[in-house]
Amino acid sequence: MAGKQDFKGDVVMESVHTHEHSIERELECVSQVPIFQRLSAEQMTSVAQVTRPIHAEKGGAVFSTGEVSQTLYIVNQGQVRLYHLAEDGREQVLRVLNPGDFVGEIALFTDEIHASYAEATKTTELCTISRASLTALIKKLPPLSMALLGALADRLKSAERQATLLAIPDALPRLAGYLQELTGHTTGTVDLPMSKQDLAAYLGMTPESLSRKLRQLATSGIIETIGRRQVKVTDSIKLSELAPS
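Structure for the chain I just gave, only that chain, in the form predicted alone, please.
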């Protein structure tokens, strides 16, 4: 199998593989995606017919910065993280894609070069739809175009929220603001959508700083950490007082 260069210039083996097309597998995949869920069964089958699966091992690159973006990627199983590399080599996590999440829709509207890296954080199966196929589907299925516009609007809001958090110089209110959004400004237990290492990179913190701030919130009786991926907010009022207004 041919290799490719990673961002350091070293040759690495391809870790994304195309699987045999299965209409049942693709229907399972597209049915998880909100932009397709309002389609009829017949329309969803039309989407599944032009969808192709790929498989990525843990740590495998789904795509890299500088590559031409001509594909919509949908996570069926597993997880993919999107990140930039700063000039000093540090990672800035942009988003983490879980089953039903997708990336690449901007390529439908403009010729685009990937400005980020996409890497599988565990063994992952994705469904892909080419730009040409998805453009044809949009023309054929008007509800799909409105759903895509809604998804783009949500993506923009999410990017604006992250930019707002990153602009806060103090790490504690940055973390408090994130947890407040994650819990919907209420008490209760939530699953972190990404590893703590990725969450630290998403919030522009070091893993050590994130751990210290989580302990500080826990010591103050505001949260409880449960295992590695759950946080219970026990005092939403105190959390809101720490979060940016």
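Form predicted in complex with the DNA, following the form predicted alone:
Below you will find a single chain and nothing else.
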């Protein structure tokens, strides 16, 4: 966890600077992001004008706990890991941001301090939009607010799903439920979105338990673990029997 990314310096120049050539990079960023996908070319341009791209190297911090943020961060390329630091030093992974995912939406509506760290797990490109700019955009572009609402609703759904999973006291159905969701209830190979120790924390168990439970599923002929970051579900029926509801 290196020192936090020093991109603040540039922010001073703000969005007064609207020459065409300087917009190029921003436009690329905007056009990649699902939230903006439905917008017309000119609408995208107006989004791009208030967008600011930032870059984070692997292991670099995008932001840290305690920072007040009025900024929406959207991942363009790479991956960002959001986590808490418990007082015992353990890291609780909240979420992993892949391209198209975003964070900071809460800060956009209620002044609040980041309660988590955001760290790039690989070289990452992000777009940022300030609160003021976003509220202005929403007023101008109704389709944008629909897209944002849809994205938030999706996030909410998955957060509630995670909470439901975590409420299960036994580790095996908890893991089964997670895998089920990950594979979309069918057989096939999927990449794990994070390392196994992070996944263990995410699922509310220790790395040791996760390892044992994965082994248990493997010896039952339900899954196969391929390499370090892939799992192949071979028997989705048995998996769903282990999973809740």
